[in-house]
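A single chain, nothing else alongside it, follows as structure tokens in the form predicted on its own.
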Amino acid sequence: MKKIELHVHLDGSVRPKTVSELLNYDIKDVKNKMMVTSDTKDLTEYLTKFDLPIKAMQTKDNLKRIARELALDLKDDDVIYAEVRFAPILHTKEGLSLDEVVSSVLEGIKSVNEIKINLILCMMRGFSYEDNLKTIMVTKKFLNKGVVGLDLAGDEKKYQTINYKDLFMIAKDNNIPFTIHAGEADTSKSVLDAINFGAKRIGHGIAIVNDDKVLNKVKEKNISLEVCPTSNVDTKAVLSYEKHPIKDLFLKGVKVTVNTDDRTVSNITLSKEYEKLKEYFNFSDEEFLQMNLNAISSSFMNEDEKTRYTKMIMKEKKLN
């Protein structure tokens, strides 16, 4: 089945083969680093998976290949679009500029012409204002050239969502479209607080499923959910995959998409997270189709590319 993926972060979707090679680690102490466990605790704990293959992410040619792999894992897995987000601020602790870094992966996901990716730039909670000022404004620099948005990542807990509203307002005065991580480790409050901002997709947003008030207000703005599910079990955001909220989130008519946040981190592939909503959820194609049409239609493609992608996906449909 063709796919639409609209949230996976390129520093969690790294090849622990390719960090091995490229900082002379073991392998084993790599997947080891890299990947959670079934005692991993909580968001915090999962964060600590990425510090590795940010070590590995320090320059042109790294990011280059990084980015490169990640475009052809997900054209291995029957993706045709995607939108990947990463903090180009984290990849600066060897001198690469900001522009360096955006456009090395820029040219890195360009080399694979067989699946169509823009870009998400991620400001980071617990990060100074300056820095994630500065995230806003090469975001700016290459709207439309390549990067499509921008995020608030990080750990959501610690640093709430309304401590960045000043961001926020920025990005809008300046047309940048965004989306926010929210409703993953704190309360529904964090999505209120991001649509409040403007928001026009929320990041997880599982939080909001027993709260009516923000619920309606999501479906009444048609903002979409970007849902993680084995992501959310892993960070402890839902007790386990068989209490996830994602099928009582899709029948309450939220516009929800499917997505895998972390491919390497949560070992999962978009195709592995249809299987397993199959199997626990009994999600049938017309469904998963719904999925991907709501994919498409917020993501931040422009209306063009967006009526393509649409009759793309309809014409497998038809076919099978």
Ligand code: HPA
The other form holds:
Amino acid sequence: MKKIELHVHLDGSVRPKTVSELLNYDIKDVKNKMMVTSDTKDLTEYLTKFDLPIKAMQTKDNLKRIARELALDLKDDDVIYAEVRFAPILHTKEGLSLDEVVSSVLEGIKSVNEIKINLILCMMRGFSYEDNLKTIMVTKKFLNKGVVGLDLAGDEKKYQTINYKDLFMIAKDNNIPFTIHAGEADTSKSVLDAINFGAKRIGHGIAIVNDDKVLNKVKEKNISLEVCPTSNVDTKAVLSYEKHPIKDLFLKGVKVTVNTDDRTVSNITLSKEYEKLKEYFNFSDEEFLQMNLNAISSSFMNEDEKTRYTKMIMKEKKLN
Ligand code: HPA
Ligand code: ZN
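Given the form predicted on its own above, produce the structure of the same protein in the form predicted together with the ligand.
Whole complex next, starting from this chain.
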């Protein structure tokens, strides 16, 4: 099935073999360090899984290779359009400038023709105002030149969404579309703050299932949720896959999209995620189509591209 993916992190989706080659580490060791196990405690521990790939993502060539390989992996997963995100500031530890980081990732993804990928740049919770402001400025510089939006990632439990209001006001004043990780490790209040800042989409957002007021606001404003079920099980945001609220949210009329978050960390592909959703919640092909159309309409593509991708998805449906 042709698919759209709006929420996938570059650093969480690096091939273990590549990290092993680039850092000269044993592959078993790399897998242990990069992938979750069932006893990963929470989002804080989950986020330590990014340390090793980030170590390997400090040169232009490595960034180019890793971005190209993710593009190839997405293509093999039948993803026809993706918005790939990462925090450029994390890749400046050995001297690269933010511009060089973004340009290298763009070069890598553009080297794969059969898939269209745009980038979302992440500010980081817990990083300084100045560093996050630099991320806004590089987003502005590359906006509509391969970059389509801004995000806020990192530890939502330790650093609350409300503390990032001033930065998102600057993004808004600069007409930069943004999505915010919210309602993943924190409550629906975090989602409400993100909506009030002007977020067009919410990363995860599953906490709204217990709060009709915020849920109705999400619906009223036609905000979509970038839901990543396996990741939510891995960070213990939900107790188990069968207890995930995705179907409830979908049936309540929330604009749900399906995503992987971190392919390597969670050992998942979008095809596997769809299989699990079918198995645990009996999602039908019609419902998967609806969620892909949701993804297209809430993507940060321009209107012409949205029409083009809608046609591509609908055409496939007619063929079946
Ligand atoms: N939440 C916050 N930050 C992240 C995540 C996530 O799920 N994945 C990668 N960085
Ligand atoms: Zn994420």
